[in-house]
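Okay, so here's just one chain, in structure tokens, the form predicted alone.
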Amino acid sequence: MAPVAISPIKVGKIDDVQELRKANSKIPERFVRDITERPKLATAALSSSSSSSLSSDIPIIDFSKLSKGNKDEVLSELLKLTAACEEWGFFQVINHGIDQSLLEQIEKVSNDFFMLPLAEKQKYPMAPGGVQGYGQAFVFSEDQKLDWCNMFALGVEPKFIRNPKLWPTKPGQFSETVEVYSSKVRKLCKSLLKYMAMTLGLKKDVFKEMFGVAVQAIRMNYYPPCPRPDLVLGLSPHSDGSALTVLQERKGSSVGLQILKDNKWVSVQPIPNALVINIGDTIEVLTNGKYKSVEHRAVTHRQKDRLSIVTFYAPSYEIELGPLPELVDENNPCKYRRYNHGEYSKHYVTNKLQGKRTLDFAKIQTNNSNQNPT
């Protein structure tokens, strides 16, 4: 969520999906996806009581065993974490140490914000091409397809990325809850990166020392019920530009998150009080592709809404990134160039969501790469 200056752009009319839902309006053409992009009705209509057959296979990491377990428990959990990072790029963390009451409070203030009158929410507008405030991010043209989603996003750390005018006064306790919640999630991200370093045979503080004052942002996504979930997407397919992303879903939400696994979209059934973690592009680069960021998207539901709270954790904008030398050898040649993380962040937020295409920014092109364009 880089604080970059963006040239004036024309995005056309962006309808508020909650208002469309209230009015029982016909879905505007800008939300209707091309046939090749539409989710299959069977997956688009998932309810919270059903999930695809593979969703239960997504790895579960018991954080308490990593942080407080005996030697055998730690080793066992590290092996699970290794497999999760290598084979899935996604995993759920249970017993993560964040109080259930705080999880419930961030869900409540997030939901309460989205339930405010539109005029109140529009006091905190997301500028065209911007990524902070209320609206839709990653929209850069008047004919671009829109997601069936309302977003509210804030830069959190370091302080200079914050826009104080976008921090709402309503609902009460919103800002205080975001502050406390973000500090707990930040601590969890630091710990997870330490254990991930151990799975790679690296010094456990390698990411902490490299990242400097890490960048952190939070985004709340609200997906109202959609009368034609087979025609729209809640969120376009993409990978995250962060190092780690932490996802919390409100209890009772529809099943909406899907990840691309073996060229198939797999729905993720969240475990109560667990957090869903995914690897971002930054970790893929640093591990020279050993741990890959994974393309994911959100689908909608005909009757049920969905609320998610997403935290992005990434290195300081000032640092130079590239594959760690320990993970490059003759059998694993360097796949990514070195670059400034701030430049990549700017590249990421000034391009629409297009699968993993933004990572082309860092890839070292080979003669073979042109034979299989993405």
Ligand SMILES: O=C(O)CCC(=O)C(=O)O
Contents of the next structure:
Amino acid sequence: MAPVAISPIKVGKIDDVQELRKANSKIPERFVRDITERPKLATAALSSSSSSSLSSDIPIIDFSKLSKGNKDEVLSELLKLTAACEEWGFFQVINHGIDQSLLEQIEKVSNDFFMLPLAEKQKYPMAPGGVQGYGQAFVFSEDQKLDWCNMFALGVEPKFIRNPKLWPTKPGQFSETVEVYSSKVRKLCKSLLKYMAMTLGLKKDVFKEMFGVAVQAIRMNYYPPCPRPDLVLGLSPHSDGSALTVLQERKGSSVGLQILKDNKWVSVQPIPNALVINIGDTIEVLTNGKYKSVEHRAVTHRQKDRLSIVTFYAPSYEIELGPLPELVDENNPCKYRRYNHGEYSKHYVTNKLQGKRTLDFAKIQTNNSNQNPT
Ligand SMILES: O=C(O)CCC(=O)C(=O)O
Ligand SMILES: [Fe+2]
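After the form predicted alone, can we look at the form predicted in complex with the ligand?
Let's see the whole complex now, leading with the same chain.
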């Protein structure tokens, strides 16, 4: 095996935001966003009791109607799913079949992990420029702004992407819970992809057959309260590189997830026990842009903390992908080139989060210019 190159990445000092919060110190400059990037006060100050007017419009899909409904119910839910994928790229799934007790358990072990002393969490450090372990991912330079977030991330499937040294021994039941939870979420992703294929008029197993042994990772994002939510971002705007992403929010979390809809940031109001699903870049490419990945970010709250548990589901690294021929014709010319998914994943994790910039990797350039959000 070739020797491992020493990482040339210099990320500077990355303060642990929970420790900053405990010390009650001034927000370091590295967290303070340029004026143009700061969240608008009205949205940053949202508490869980005040909802953004648009957030309730985010489509809700009743999974049990898709999986167990009669013909009419299946059909009407598939139509809702089509609209959700075409118009939003985001939806919430209710009656998804994952036990409430398991949702509560993953929230508990994740929360307990972040509440451990710093020294314990630092036994599982995220390497500079790395994406697994405890720390802050997507930081590649000393002058890059930081997110008001602590992350803990693990590769889950296939097994070879796991780094066993990063699976924590505390809190008890952490690894077992991640294991069981991930297998249930995996099943849900497979089913959702099947229904999405049906909405596209494709063979229902098209994604299953194409993906091989899918890659799955989990990331827990912990956002402590921030004394100046108007100056910072919990998580920088980005689209996900996955095919599908499944997000769960811990009960009692502040409202924090925002999606860019018609060039405006819209808050996602969590529904108890629902899971938030979003389309990642991979599905955008495969559908030739019919179902687009949507830019999203997290904002923080002055008094309340927030915890999200996020699963990324993507094809096996060795597959080559590009727009499905069924979705390319003279009215819908091919918008993305073919590429190896492993290369795209590498490209994604070695670049800072910056809107949908990473998808430029795959785009066949046209003269269409990108608009900046308001
Ligand atoms: O915490 C959130 O709501 C956003 C998380 C997210 O977008 C991500 O981890 O990719
Ligand atoms: Fe995301």
